[in-house]
Structure formats: structure tokens, C-alpha cells
Amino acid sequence: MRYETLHDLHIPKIGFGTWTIGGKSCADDAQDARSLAALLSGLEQGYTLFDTAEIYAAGHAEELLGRAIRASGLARETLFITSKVSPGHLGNADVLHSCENSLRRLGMDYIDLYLIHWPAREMELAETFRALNQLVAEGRVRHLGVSNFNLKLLEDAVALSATALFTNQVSNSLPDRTCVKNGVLAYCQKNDILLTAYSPVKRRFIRGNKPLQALGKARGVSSQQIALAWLVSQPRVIAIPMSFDPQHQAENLVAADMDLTASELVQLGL
């Protein structure tokens, strides 16, 4: 597994999103099963970067997250967990509650990395960074973050967060390339903060992209793991792909090792 490092952090290139764990929007106890199956099969082979947010499955994601690590026996200081705060919630005493919320479905200490998920029309991000700050300073989050973030909003970011901002999650992938048009990965670059990719494999295109598919066939491996490999190539982008089957969580892992030449990058149109 490929790492980047930074803060004297070694974060690996591909990690696990939760999105769909334990349902969508609301709970659905019925995909328990499956969830905890497909955390565990994560963490038996070896991720240790998951990615998690206080509105997936209405906080039941976070839950069952907590329960697998304790299930695993991993000990707690060799996983980095990410967590999120809603748009909803981004007033002070709000952002102090949601992590403690988070805190406790997790059944953990502290969290690695929080991150405002989405951009409020109505927030004040100075206020919502003085919360944050706190949390940091009571050692109940580790590093700060964004998600969903444009240049100017990443820049107010960076300047309100009393330490370094770690990372901006943002959309990003072969076909949806917006982080390069609007700045925000050459920014991200420049400024030693990770771009973490959400939605790093779009299936649709992959499926119907010829050059891809015949990458893929040459070289024995998957038309996905081509497009991730690409991804993660790039320096401090990671990426957070979720699947729930044991053989591509695997096949996501082999993806952050893989070298893509250059003519192959010809090939793809890059």
C-alpha cells in the first residue's frame, strides 16, 4: 500500500467509505448483517483509513463501524477514522454535540480527522471553526477538515483553523474532473493538504469506456482498478472507494500499488 505523508502522518492512498452502511438516509437494521460483514472483511485485509459521517444511515453507519473495530480486536491507535458534521449543524454549540454524538456511536475517544460535509449557505464559518479549534485543543478530534468545498471557501478554511487543514473531500474521478477546473487540487497541492476523492469509480463510465476495458484486459486486472490506480497516482490525492464485496475491497488495495506508464496514460486520453 501506497501512503502519503503528511504532519508525520502516513495516511494510505485508498481507504474505506461508509456511505450505505447500515442504509442511506435513515437506518435500515436489516442490512446490519451485511454491513458488519463487509466492515470486517475491510478490516481483515487490511484497511485502516474509513471514512464515516454523522448522516449516513441517520449516525448507524458510525454504530456499526464502532461495533466491527471492537469485533476485530484491531487496537484503536493503528486505525484513522474519519467523521463528518452535517450542514445542518454547523452553529457552535451544534458542531460541540454532533462530535459528541459521533463520539459516542463510535464507542471511541476521540476521532482522527472531522470534517464540515457540506457548506452552509447560512453558516458562519468563523463560528464553526471556533467549535472545531475547540475540539482539537480537548483532544476529542485530531485534525480538521473540509468536504465539498470550493477555492474560496477551502482558502476561508485554511485561514480559521488553528491548525493545518488536513484535507478537502470533494468529488473527483476520471470523468468528473471539476477539482482541476475550479483550483481546488492544484491549491490542495500546493498547500500540503489531501484531496480525498469520494465517488472515485463511476461505474457507468467505466463500463461503457472502451480504453479502460481494454487497459484492464492487457494487464489482467479490472477496468476499476485501472481508474483508481490512476487516481491515487496523483500526489496527495487519496481516495475512499466502499464496496461490500470482500474480492473488490481487495482488488481496491492492489489498485494504490499499480504504476500506470505513459503511453497507457495516452491510451486513456490524460
Ligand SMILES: NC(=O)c1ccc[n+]([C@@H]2O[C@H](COP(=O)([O-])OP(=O)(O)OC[C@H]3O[C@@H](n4cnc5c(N)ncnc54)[C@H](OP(=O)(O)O)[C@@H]3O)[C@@H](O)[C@H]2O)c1
Given for the second form:
Amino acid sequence: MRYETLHDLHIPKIGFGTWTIGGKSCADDAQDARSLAALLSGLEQGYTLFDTAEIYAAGHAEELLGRAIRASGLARETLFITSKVSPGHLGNADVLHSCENSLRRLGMDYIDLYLIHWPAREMELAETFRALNQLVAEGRVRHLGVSNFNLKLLEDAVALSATALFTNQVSNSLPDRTCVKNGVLAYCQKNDILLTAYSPVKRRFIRGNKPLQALGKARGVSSQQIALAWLVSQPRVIAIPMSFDPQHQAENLVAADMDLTASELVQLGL
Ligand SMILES: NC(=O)c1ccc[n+]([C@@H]2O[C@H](COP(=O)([O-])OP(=O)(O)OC[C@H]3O[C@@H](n4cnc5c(N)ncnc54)[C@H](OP(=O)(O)O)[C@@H]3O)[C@@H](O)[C@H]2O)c1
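Please show me the structure of the same protein in the form predicted together with the named molecule, now that we have looked at it in the form predicted on its own.
Following is the full complex, with the preceding chain placed first.
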């Protein structure tokens, strides 16, 4: 596994997403066995970075992640857990309350990385960061970040965070290069901020992408693996694919160690 080194931490280039673990917008207990099996398989295969949010399955994804980690027997400090506060909870007291609820559902006494999930039109970013900075000072959260922030908001967040802002988590994949066009990727790379790529292999992004399919076929790997290898070959970029399938989970880990040649990058149109 390749890593990004940031503030003396080694962050794996590939982590594990949890959207649809335990349900979608509501908890769906019928998904528990399948979800726990997927998480345990990920833990057994060596995933150490997990991305979740209070909104995923209305908190149930966090509960299942906590349960899977305890069942794995892995030491908490060997893992890096990200969670997110929802746009409707960005007031000072709401942030503190949301974080306590996430910690309770996870069954943990700290979250490694806590993100604002989406900017809200009516948010007072300074007020939100007062609460986020307090959570860091109290040791409930180790690092702060944002998600779905444009360049202007990202600069504002950097200025308001009492500790170095850790990441901006955004959609990033070969067919969705908004973060290149809007300057967010370049800003992250220049300022030592991780760009965490979400939806890196989503079916609609990969399906029909001919260069990915051709390169995958030539190498005997999947289009998804080429897509991930390309993403994480970029400085300061990590990716958090989600998969229920142990085979796909394994392939996604392998992708972190694949090197693409200059001619392969040209074939991808880069
Ligand atoms: N911050 C935000 O606003 C935001 C938004 C979206 C997502 N996220 C985070 O990012 C994570 C990933 O994004 P996502 O779930 O939208 O999309 P994704 O991980 O790009 O795509 C998930 C889909 O890809 C399939 N897949 C995964 N690896 C594969 C492989 N090697 N080969 C073939 N198919 C593969 C999965 O199916 P199988 O289960 O069959 O493998 C699943 O259907 C989420 O789980 C969440 O943690 C954050």
C-alpha cells in the first residue's frame, strides 16, 4: 500500500467508503449481515482508513462500522476513522451534539478526521469552526476537514481552522475532473491538504469509458483498477471506493500499488 505522509501521519492511498452500509438515507436492518460481512472483509484484507457520516443510513453505518471494528479485534489506534457532520447541523451546539452522537454510535472516544459534509447556504462558517476547533482542543476529534467545498470556501476553511486543514473530500474520477477545472486540486497540492476522491469508481463513471476499458484489458485488470491507479498516482490524492464484494475490495487495494506508464497516461487522454 502506498501512503501520503501528512503532519507525520501515514495515510493510505486507498480507504473504504461506507455509503449504503446499513441502508441509504434510512437504516435498513435487513442489510446488517451483508454490511457487517463487507466491513469485516475489508478489515481482514488490511483496509485501515474508513469513511462514514452521521447521515449514512441515518447513523446506522457508524454503528455497524463500530461493531465490525470491535469484532475484528483490531486496536483502535491502528485505524483512521473519518466521519462527517451534516449541513443541517452546522450551528455551534449542533456540531458538538452531532459529534457526540457519532462517537456514541461508533463506540469510540475520538474520531480521527471530522468533516463538514456539505456547505449549507445559510451556514456561518466561523461559528461552525469554533465548535470544530473546540472538538480538537478537547481531543474528541484529531483532525478537521471539509467536503464538497469550492476553492473560495476551502480558503475560508483553511483560515478558520485552528489546526492545519486535513482534507477536502470531493467527487474525483477520470470522467469527473471538476476539482481540476475549479482549481481545488492544485490548491490542495500546493497547501499540503489531502484531496479525498469520492465516487472514484461509480458505475456510471466507469461504464462506457473506452480508454479505461482498453487499458484494463491490455493489463489483465479491471477498468476500476486503472481508474483508481490513475487517481492515486497524483500527489496528495487518496480515494475511498466502496464495495460489498471481497474480490473488488482486494482489487481496489492492489490498484494503490499499480504504476501507470507515460504511454498509458497518454492513452487515457492525460
Ligand atoms: N462527501 C460526500 O459528499 C460523498 C459523496 C459520495 C460518496 N462519498 C464517500 O465515498 C465513498 C465511495 O463513493 P461511492 O460509494 O459513491 O462510489 P464508488 O465507491 O465509486 O462506487 C461504488 C460502486 O462501485 C462498485 N465497485 C467498487 N469497487 C469495484 C471494483 N473494483 N470493480 C467493480 N465494481 C466496483 C461497487 O459495487 P460492489 O459492491 O459490487 O463492488 C459499488 O456499486 C462512499 O461510500 C462514501 O464513503 C462521499
